[in-house]
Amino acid sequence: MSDRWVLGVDIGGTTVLVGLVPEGGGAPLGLRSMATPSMGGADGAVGHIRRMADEAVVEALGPDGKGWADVIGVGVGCPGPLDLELGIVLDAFNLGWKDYPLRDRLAEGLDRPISLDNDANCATYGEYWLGAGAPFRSVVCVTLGTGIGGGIIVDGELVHGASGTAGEVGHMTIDFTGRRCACGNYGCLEAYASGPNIALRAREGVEAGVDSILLDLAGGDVSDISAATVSEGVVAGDSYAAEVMLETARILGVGIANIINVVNPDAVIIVGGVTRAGDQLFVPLRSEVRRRAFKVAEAACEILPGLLPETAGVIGAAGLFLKTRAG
């Protein structure tokens, strides 16, 4: 077991997640998850994350607060944009949260030196260290979840861009006259193939009266109708779902086309509950790509899901304090 730990903390739009992970790298211990808090604001959340610290400790190494003595950093994951040197939340709008100082507000009760980052960039670190990414020198991953986030890695280092926002590709435009964005733009990637926009062209359907299990599957209740429902009706075979899930991928494909033919990665790896559909998503998602990029940057770039669904923030911000720590 290693001698010296890191904590990973993944906030996102729908989740918060924390785990130990060993400095020179593996699986988190003492995971501790809960929902992101509504209420109470960004300073109610920081109270429940340092709760789920202390209790992530405690059971990886040990009670009475003695394993703290062990851990050397803390490693955050926050939805942006940031300002990366002064550690504050600008305009997390997924969260309601702007110009919060969250990295002094962490370290006042966990003690703790603390790197903030992005959570996509976490995650598409965490795949890059441990996960799907690991073979390759230039990555790009796409993160699905609330919203849809992004990273790049170009020959083993995280771009951040002149003001920390690089890898937003969820606010890339794909329809200049299409859905509003919760950004406040019209047409983005994220506004038709996040999760929440995944199951809103869903209901949409079910509310015209389109024939499917659905509505079912989400216990009679439309509003509850859920991009995992979707996912739920594809494997049932619903052809209403499969229809939902094809659209989906062929947006998706636009958007990683796009990516691809600016980037030129080596691999494109995509993170999120929606990859669980799996070839009902990849087949048509990768057809779209064939249709789309330049073919040299197509056959180069291998489009794979991730292979830490859960904890790829977590491992990917403790990576990035060990990575900020040594330089």
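Alongside the form predicted alone that was just displayed, please also present the structure of the form predicted together with another copy of the chain.
One chain, no partners, no other molecules: that is all that follows.
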């Protein structure tokens, strides 16, 4: 058992997750989660995070709360854009937080040194430190969810870029005359392969009368067909769901081939519920990548599902605190 701990805090648009990560690496203990919208804004969230941290310390390190003495710091992941130098959330529109000095407020609330990075970078670092990326030096992580994000590690170092948005691959154009994206442009990767857009493509076929069980799986309401419904349909052997998944795989393959050509990493790690489709996703995805990426770059790169679906963010936030302290 480790003697010292780092509190990992993973702030997402849906949920805030808090847990204690051992300094030497390992699964977080005392995990606590809470729905973000019910926290009452940024100041409210700071209070709730303090309470969740207290609970985590009690559960993991003993009921008297003395365990706090062994918590050496706090790593926080938060949707961006952030000002990493000043520790400020500039404009996280899915949180509704703007110009909020998150690092300082949490440092006051928790009385510990704090590191802050964006959520996708934390998840990337978590997978690199203790997950699917652990055997590799250079890793790109692609996070598939409501949006598509990501992070880049080159030779063990997180690439932040000039404004902290390196690795944000969701709005990569893969078809410049293509599908309209919520961002206003056309043909972004996210316009095809985010969760809501997988669902949208599936609904389009169902509305056009294609033969499929997806409508039944969604309880008869076409608007209830989600990306998860598509995954369910794939597992149940529905051929239209398989077709939507195949198209998703090919489109992700295009985006990942681009990433491989530009960054030439040892591994691309895909994180998100859609990876539950397993071979139905990864086999055609790898085949599309093989078709499109440089042979030498493709041959050098493993494409793998993440191993820490729930906790990569908490683990990576804590890991980045340790790295910041060491470096």
